[in-house]
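Next comes just one chain, in structure tokens: the form predicted on its own.
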Amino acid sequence: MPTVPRLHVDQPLTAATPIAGSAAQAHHLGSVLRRSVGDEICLFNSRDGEWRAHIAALRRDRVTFALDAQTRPPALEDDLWLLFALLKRDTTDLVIEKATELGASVLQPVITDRTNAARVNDARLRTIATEAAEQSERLTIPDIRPPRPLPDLLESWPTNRPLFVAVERANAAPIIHSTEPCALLVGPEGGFTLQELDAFRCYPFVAAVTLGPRILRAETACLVGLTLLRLGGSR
């Protein structure tokens, strides 16, 4: 049997009202997944849950979907936030991905002192996001934020919301498990400078954390660290 294709839609999802998709929506089904009227999909957003639906319509570049009825309610999910110094385009269009199937809530690039990249294609990150949650089943898309630099970050930041700073090369406390709200920020290849690790001393919010005793790439410790704080800390 078929897999059943997953659609986020931003469009209220009422029983009595047909949803109009995108274009791209048409072309992946018709063009890619050969899908036609009649067969069945699931719609999905943070609003309404997720919905069993078929294809009322389908042409090359429009698309409607009939509601048929409700799977899932909407529900909390994680509100767990990840940091990251901003990567080459590839490796951040990776950690998107991966973050957004792990469960963050919010996606936040930094720029720090060793930082390579300062800018962002946010159309590009959204539709990456929007298909990691399709294949992974969950209800939201993580919010994507505007690339910020580290000490603008740190004096805005909300202080009843810890920071975990993954410091390498650190004698630091293993990361823990932790259900609570809470975010995780990953420095660039080669680290934090030592002003930065000076500076984190200057708040209270921010715990020095380490993911284990291997010198991990920076995609690598964001997924790491996301894991960790939702399953279980290193030992």
Ligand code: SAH
Given for the second form:
Amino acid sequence: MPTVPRLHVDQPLTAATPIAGSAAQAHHLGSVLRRSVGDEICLFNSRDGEWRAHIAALRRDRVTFALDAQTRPPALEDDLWLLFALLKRDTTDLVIEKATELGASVLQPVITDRTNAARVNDARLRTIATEAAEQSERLTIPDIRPPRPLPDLLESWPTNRPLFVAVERANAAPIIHSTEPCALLVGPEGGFTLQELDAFRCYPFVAAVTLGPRILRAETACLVGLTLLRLGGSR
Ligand code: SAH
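Switching forms now, from the form predicted on its own to the form predicted together with the ligand, please provide the structure.
Starting with the chain above, the whole complex follows.
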């Protein structure tokens, strides 16, 4: 049996109203997945949870769904922020996709002293995150924030949220499992500068953490850090 496509839709999911999908969804369902009217589909969003539905009408660039029954009520998901020094385009894409699979709720690109890129393509990153949320059975799409300079972020930080900063070769404590709202910050390929490392010491909500004895690429550090924070065991 073919797998049931799982799609995120912004509109309210209420049983009485047909739901209009996007042109991209119509194309994907019709031309790529070769689905047709009557085929089962799964729809979700953070407000209304997940619903079993079917295709009510399908043309090349238009699709409508009819809802059948709710399969998951809306629920709170992880409160886990990932802040990462902005990477090259392909690597940023990878971090967005994998961090979504690993449950990050906020993705915050950061501009640091050694960051080269300063811009992102919001729509593209949102598409990547949406597809990763569809695939990984999340109910929410992570909030992808516009890039911000590191000093701004530190100055306006919600001080009750611990910020775990991944620092290599620093004799820092190992990162450990936490179920509390928290955030992980990973630096750029060139690492943080001494000034940045000094600045971290001024903020009581910052805790430096190590991800082990090897020097990881920034994207690896993001994924390992998220994994250990949320899925790892405690000491
Ligand atoms: N070029 C630097 C390494 C930077 S690695 C050097 O050779 O010294 C990129 C980022 O990944 C770092 O800023 C840090 O946030 C994270 N990172 C990599 N390995 C790590 C480790 N073992 N522990 C903690 N953080 C690490």
